[in-house]
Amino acid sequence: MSSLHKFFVPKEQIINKRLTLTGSDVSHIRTVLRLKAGDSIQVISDSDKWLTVKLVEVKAKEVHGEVIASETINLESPLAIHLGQALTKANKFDMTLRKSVELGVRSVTPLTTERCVVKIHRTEMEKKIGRWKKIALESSKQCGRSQVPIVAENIQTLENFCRKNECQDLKLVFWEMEDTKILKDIDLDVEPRSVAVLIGPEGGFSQAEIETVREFGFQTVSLGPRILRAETAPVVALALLQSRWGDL
């Protein structure tokens, strides 16, 4: 893979070959990369292909580029990962998305849970989503993944989260305390291409809460005889996972 620097841009930005950016990406090639005409970035707009794109022209609020070259891409997991995470303290929230997009993961959701530390009023909620939107894409950019991640639009309950996922072909609830199953103890006579994963928060998921997943087809499953942080649980779950059938 180029070490030319990434950018996501939507495809109406590239016609004819031609491409035009503006926004925050703008300031970054100048004030940070201080590329100018001639210097060449790559750019993935909506398919598997990244695009080497020539500057043409670096402007205050506008950078012109022209497409030079193309490259087919694979480095997506064959698995798509559905992870539920319930909100947590302090930054951990945004360290665990951040990780998250570099073990591949299609999508984040995060949750309110009974036991939840963290209330995020109405009036927040537009700014932490756009915060946790910027930290995928910069991940993405940062570990080359070619798609970024969908980050939830709203924080949702743990009903909404089993409901939008009851079409994955496996659903999985990592619990503490869950003592007998573990993840190669499950058995399937296909492997599965999604998985919903749910993660509670410090104090975990209460059991009413795991009874309620349960009737959504959520199988519990066990991390490991000591209890994880947080921040660890869904890290150890994503690479469990990826390696049993993604791409690790």
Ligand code: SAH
Contents of the next structure:
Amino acid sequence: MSSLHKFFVPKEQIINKRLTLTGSDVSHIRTVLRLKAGDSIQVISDSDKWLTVKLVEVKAKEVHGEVIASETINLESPLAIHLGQALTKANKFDMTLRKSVELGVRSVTPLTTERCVVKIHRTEMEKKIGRWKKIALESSKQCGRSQVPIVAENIQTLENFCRKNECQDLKLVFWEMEDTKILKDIDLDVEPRSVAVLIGPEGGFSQAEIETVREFGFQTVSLGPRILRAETAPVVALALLQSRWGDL
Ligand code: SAH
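What's the form predicted together with the named molecule like, now that we've got the form predicted alone?
And the full complex, kicking off with our chain again.
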């Protein structure tokens, strides 16, 4: 990895090897990093490339640069993890989203379940999803991922998530009442390349919900004898999955 400072710039903004940075990137370059014309930065575009960009002009509202080198990279895990996360209180859900992006999640679907205390009204949904997409983009940028994970277009029911993820190689529901099976006990002949993961809200899943998802082929798995908080469970689950079949 290069020691240059990294910026995320959508590839549409790079034309003929020239690019213009605007907004918060400009103040970051000028006042925080104090970079000048002639200095280089690393630019991650959404096309799996890291570009070395030499700054040509550093102005008050715009920074112009020129691509001087390009390198193909892959920061995406060979295991595509699709997280179905029940809605938790606002800042907790935001945190789960950030941490999941850092841990290489492929998609995150917010779910509404029986014991969710958080209710998001239909009229607020678009705004919420927009905010989560922004968080996914910012977190990707911060951790150097070139592919921004997908945030589902709407908050879904458990059944919906199960139906959409029917084709994944492995389907797991993390359940604190499961007292025998942990991830290590899952023995597959072929390494899974995709996994759907369900994590419940603060109040957990109901027995009926567990039965429903089992019918869709989800296996219950334990994260150990202690009950983890709703914001801890997805971080641990993702780390374990990446360590077992992914890139961690
Ligand atoms: N209501 C429960 C805790 C829910 S914790 C209680 O207080 O007893 C929120 C979610 O984290 C759960 O729905 C589950 O998906 C996950 N989780 C927490 N601890 C877990 C454990 N030990 N094993 C498996 N999943 C766990």
